[in-house]
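First comes one chain, alone, set out as structure tokens in the form predicted on its own.
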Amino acid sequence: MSGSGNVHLRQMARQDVAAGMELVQAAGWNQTEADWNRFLDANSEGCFVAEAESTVCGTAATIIYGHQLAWIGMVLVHPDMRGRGIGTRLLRSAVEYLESRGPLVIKLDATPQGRPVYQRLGFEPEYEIERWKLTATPSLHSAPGAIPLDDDKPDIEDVIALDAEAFGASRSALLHSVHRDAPEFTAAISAEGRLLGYTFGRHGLHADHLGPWVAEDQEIARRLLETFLDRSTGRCLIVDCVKAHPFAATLLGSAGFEFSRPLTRMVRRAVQSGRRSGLVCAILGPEFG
């Protein structure tokens, strides 16, 4: 990319997904075309690209969960175009769009490099997240009681209802999409008719990604993690765990994962209430929350 010429912003279109994937690859990220399409399916008018000389050089995408919570993700700028304020312009467009939709709590997950940019736009730290990676899947057997969700097993709607409690907003359409693409990673554990924990997962560009990973206690969490490990065939595995969680990082370390990098969950406007956040061992991913 030459880096010359004026940069203008516009809404993202389906034909821009290929350009978005080029930015993902340039950044070494793990997202796929399916992830871009999830944003466009949910909220195409809230997805933006920056364009210079008819070439996409930056992106930002938004998604709205329910009536209170919105997310900003996929904030990318081509390496040759960084340092020119393009990311800030994209973020401002995303925030302005979301604010036009009403009094939404707006959240995102920031890298250490991005955190100062977000703070200048009114985002404040909420809590810390740690990315953990495993480069070789250990030999494990399916954990008893971790039940794959299909037509003959527990209803996925029960899982999605518990996710709404843990996350603080319903993201039904998104989780249905994740489940359709990788049903082998969707699992649940229940006892006496009560759901105790669940997982979803995705096949990324470079790694299989576990999340969300939600459990009521350490044993449930361990069994769900082992089931994910057993079902994954990826060269690399990724989990974005909540740093303050009492046992998530311990379980990951025991399974051979190693700490990779920090992230910070940041929030703009009011703090949402009604979450059962203590159940969350790991998030869905920084792009989706």
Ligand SMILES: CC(C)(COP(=O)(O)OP(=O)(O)OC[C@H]1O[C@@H](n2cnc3c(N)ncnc32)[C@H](O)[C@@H]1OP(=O)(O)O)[C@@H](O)C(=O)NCCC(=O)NCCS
Given for the second form:
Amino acid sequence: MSGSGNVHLRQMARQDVAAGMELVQAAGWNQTEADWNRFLDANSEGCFVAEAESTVCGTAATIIYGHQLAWIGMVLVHPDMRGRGIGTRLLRSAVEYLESRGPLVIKLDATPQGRPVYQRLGFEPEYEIERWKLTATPSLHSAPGAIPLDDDKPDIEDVIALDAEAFGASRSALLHSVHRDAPEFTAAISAEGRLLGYTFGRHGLHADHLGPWVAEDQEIARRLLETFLDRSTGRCLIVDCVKAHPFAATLLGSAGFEFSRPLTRMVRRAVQSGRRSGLVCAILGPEFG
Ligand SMILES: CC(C)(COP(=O)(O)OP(=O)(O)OC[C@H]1O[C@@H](n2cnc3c(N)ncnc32)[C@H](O)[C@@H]1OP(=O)(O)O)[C@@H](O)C(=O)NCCC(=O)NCCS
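Please show me the structure of the same protein in the form predicted together with the ligand, now that we have looked at it in the form predicted on its own.
Below is the whole assembly, all chains and molecules, this chain first.
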């Protein structure tokens, strides 16, 4: 790919997913075609590609949760085309689209590379997230404490309702889709009819990805993590945990995970309220929040 002239932006379509996957691979990311389709299913009008000489060289996708919160993800520019303003143009299109949809709080999780681009467009850091990775044999794998949570039969709608409290907005369609693709990673613990924690997970391109991972206390979080380890197919595992969380990183460290890279949750407009933030050990993923 050469030259930055004649780069134009247009809406992303289903047939661009293959090109999107090439950008994912070039960046060493973990998303699959299913993740692109989750954005396109939510609102394809809010997903953009940059095209040069009929070749897709950049992407940005948006998803709106409820009436107040929107997310920007999949901001990717082909390595040969970086530093020419394409990322900034894609992001501006995503923001303009979301602003046309109403007074939304817009958030994203930035890599260190993306952070200055977002800062220039008015995004401010909210808090830090850390990607932890497990490539060695997990010490908790097949631990006898892992609970067969299917026996508990928590209602998925209850889990989705608690996620809305923990995350701060309802993302029902997205979680149903994640659950459909990897039901073995959906786990929940309840006691006396009250839901105490849950997880979802995805089979990514390179790794099984745990998230969201939400728990009322350390014991519930530990049992949920053990269950994920037990059910994962034993490839590389990743978790994007909230850095300030009191015990999430400790649990990951004891299970053999290692710190991989930092991310920054960033927000444009007033910080959204009403989130039970203390519950969240790990987010769903940087692209979805
Ligand atoms: C982050 C990313 C999307 C940025 O895309 P990009 O097209 O390179 O972004 P821009 O060109 O708009 O801005 C990047 C830099 O180029 C500079 N730039 C912008 N227009 C330029 C131009 N015409 N000529 C030279 N430099 C330019 C910007 O000032 C910026 O400088 P910085 O080094 O101070 O940050 C890209 O690096 C990428 O795909 N990285 C890997 C995936 C990733 O981390 N994505 C972000 C997820 S949050």
